[in-house]
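Given as structure tokens, the chain that follows is alone and in the form predicted alone.
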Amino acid sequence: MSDAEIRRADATTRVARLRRTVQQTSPGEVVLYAVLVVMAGFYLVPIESGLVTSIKTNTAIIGTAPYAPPGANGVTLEKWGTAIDALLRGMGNSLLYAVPATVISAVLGSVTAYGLTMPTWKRAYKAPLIALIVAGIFIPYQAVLVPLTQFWSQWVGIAQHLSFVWALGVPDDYAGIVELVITHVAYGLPICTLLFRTYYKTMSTEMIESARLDGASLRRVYRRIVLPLSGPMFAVVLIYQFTQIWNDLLFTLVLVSTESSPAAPVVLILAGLGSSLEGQDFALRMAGAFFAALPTLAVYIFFGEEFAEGVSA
């Protein structure tokens, strides 16, 4: 059989297989797929509009719809270069507090949840602690702004305690970065603890009971058994915490204040990017928004499989 005949036979087989698939598809499945396609388009249109806008010239933005292509003469990458130059410093500052705050809150949440789940506690002691932790999740950011400001500025004065760091040439504005780390750890600890506790309650206790019978301490059980099995939930918590901390603007405005500060995070610089007396530079703002979102996207991609496993656990 020649190559042409083999290709025709393969094509015939594929067509026949496709016809059988279409015949076996019920009307309900067709409606379901149509709804899914419409929903996917609904959620992707804003992303497409933002990307298209970020590569348009100012003339193309005025002359075309937000989701329409810019045309051959309306494409420019100048706004992306300007956005990267403006946000690169803020990106580094955001990583300085987002990464340690995420890791510390995840580790402390895991240890706290283990202490509230595995050891045998009297209900009279455990219930109030869990209630306080759950209550901490529902405290809005706005409710703590005034006491938070007083705590750092009047009671702690962390800039004075870190004078040896400023003596090395580091601007004292970076005291706000330290304050952001501690604030986000404290505010994120309740939700991290609750997520880990929910995961640990579903964990099989046979290995843990066997280890305890063999004389293993609570610390050894956690280090050798519980912690290695906590990978999927760590992925969930790390993604959630990193996204929340990276996108937070309210605490940043209170503790760092101005985008001109050497320690200004990326969200603070992004808030004023493209704004001027002449109006809004929408292409620059869209380019900056997509550039600022790259770290969160990278975290989702890196921990994607573990995140899916942790959510389904």
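What you are looking at is a predicted structure, and each value in this text was computed from that prediction instead of being measured. Positions refer to the first chain, counted from 1. Here the rigid core means the biggest group of C-alpha atoms that line up within 1.5 Å when the two forms are laid on top of each other. First, how it differs from the form predicted together with the partner chain.
- With the core held fixed between the two forms, residue 140 has its Cα displaced by under 2 Å.
- Residue 33 is among the residues whose C-alpha shifts by 2 Å or more between the two forms once the rigid core is aligned.
- In the core-superposed comparison between the two forms, residue 303 has its Cα shifted by at least 2 Å.
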Contents of the next structure:
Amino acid sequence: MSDAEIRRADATTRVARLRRTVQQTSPGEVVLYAVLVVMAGFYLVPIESGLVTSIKTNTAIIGTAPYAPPGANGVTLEKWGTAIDALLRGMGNSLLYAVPATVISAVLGSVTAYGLTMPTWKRAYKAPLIALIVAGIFIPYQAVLVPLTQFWSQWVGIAQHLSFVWALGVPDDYAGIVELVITHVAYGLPICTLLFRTYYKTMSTEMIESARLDGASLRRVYRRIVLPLSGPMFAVVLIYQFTQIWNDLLFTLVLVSTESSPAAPVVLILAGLGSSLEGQDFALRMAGAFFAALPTLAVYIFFGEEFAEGVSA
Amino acid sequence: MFDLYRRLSGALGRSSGNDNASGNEARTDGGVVSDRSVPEPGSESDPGPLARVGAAVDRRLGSDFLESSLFWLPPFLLIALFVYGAIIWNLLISLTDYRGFANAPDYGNLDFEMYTRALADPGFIDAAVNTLILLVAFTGATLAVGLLLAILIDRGIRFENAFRTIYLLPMSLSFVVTAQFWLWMYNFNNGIVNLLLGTVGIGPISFLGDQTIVLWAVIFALMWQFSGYAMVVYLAGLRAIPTEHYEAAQVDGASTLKMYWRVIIPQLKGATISAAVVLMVFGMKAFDFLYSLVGGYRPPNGADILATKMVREAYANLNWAYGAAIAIVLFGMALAVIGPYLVYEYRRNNL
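Return one more block: the form predicted together with the partner chain, after the form predicted alone shown previously.
Full assembly next; the chain just shown is listed first.
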């Protein structure tokens, strides 16, 4: 057979397969896929509309439909430039607290969950502790805000303790970043603990029991057996926790407070971006929204499975 | 409870001291002690009174209690301080008259003035009603859409992963970001929602300006963001149902609709409860979304909820004590949801 013949035979089988698929598809399935696609549109349209709007000129925004691409002479990257200029320092500040807070809360969550899951002690005493920790996930943060402000501003005074850092030329607004790290660790710990606990409960106990019988301490069991097996769950927790901390506005608003502060996180700047006395600049808002969402979007696209696991646990 | 803590901390001091001093040896008379090897007084290594208390605690609570407390106690104390300590402190502040630029509240004069003030404040009543509407409507709508999506996806479709990824995508975005998108969607002149309504001859409607509609517009946007989450939870629930149940229903000749209604959905009770609890909590936290819609503490007229009112009273009007009182009401609402949930989980052996 020549190459051409093979190709032709290939094409006919492909057409036949397609025809078979079409014939086997029942009307019910057509409806099913139609609904699925429409729903996909429902979830994507606000995002797509934002993306095309972010690259439109002011005239194109009025002249074209909000979901339509801008057309050849309606494209501009100017708004992205403005948004990046405004948000870049906020991006750095956000990373400065989101990364340490994520790592610390994940590690502490793993240790806590281990201490509450593997060692044997009575459920009647364990359960109230775990209930208190789980309830901590669901607390509306408004209920702790005023004391939190009091605690950081009147009782701890991180700004004074770190005076040697400010002497190096770092603006003392960055005390807010340190406060954010500790605050996010404290309020993120319950969910991290719960995620690790659901994972550890499914772990085989045989190896751990035999290691315990051989006289291994709990710390040794954790380091040698449990921690090396926790990799997949660490991925889930780190991704979930990073998204949560990066996206949170309330704590940054209360602890850093002004968007003009040199330590202002990206969400804080974004919340005020694009609204001025002349009206709202939607292209700028959309560009800013996308730029601020880039880290979480990247995480979601690359680790979608882990993210789904994190939210559903 | 406090007694337990005192014993614990004493015992903790002992076991960590031993760790530093003599590594493994400590464990033979420390945390690992099980019932049979409680050291007799006067045996080769005479344990101090502290160790004997420790052994007693271990016997009472389970063999690993003390040794494991090194792992969970410090993080637990951090949570206790920041969550429960702060709530009690908040309760205390709500009983004072703390306001303005004073550095600290005056704890000398406690009364319920802030709570009576809240009941007399029409703004508070509105916000409370709006919070309840938001919670019920948002949770109900999100669960319904999530369940529908989960059932559709569970029918063995192709490209399942792609669809699931798309449906869950909004959940990964910040409220601050989605608020920008929906501000644009709801735009009076150029918004897609008004464009769509225009094709069937309705509108244009000022969704965020009309105070009878704005709350529903917000609920819809929140539903968009979180129905993917409900889908994921339901999907896990559906996958846990054995296929025999589907087959049995089909053998009985039940229609697909009837099968789901009678056989499958009742088995999703657990998934519904846990998703509903989480969604209600998200709903109470809708502050971020409303703040970002307007870029300020005052949400659109008609969409004020307790979460936004609390922050506004405290941080914009500096009515700290009043804000704290509103926060306590909000906390009470959350507790009414979480409390029964925790009891339910405990009964099912999930804690």
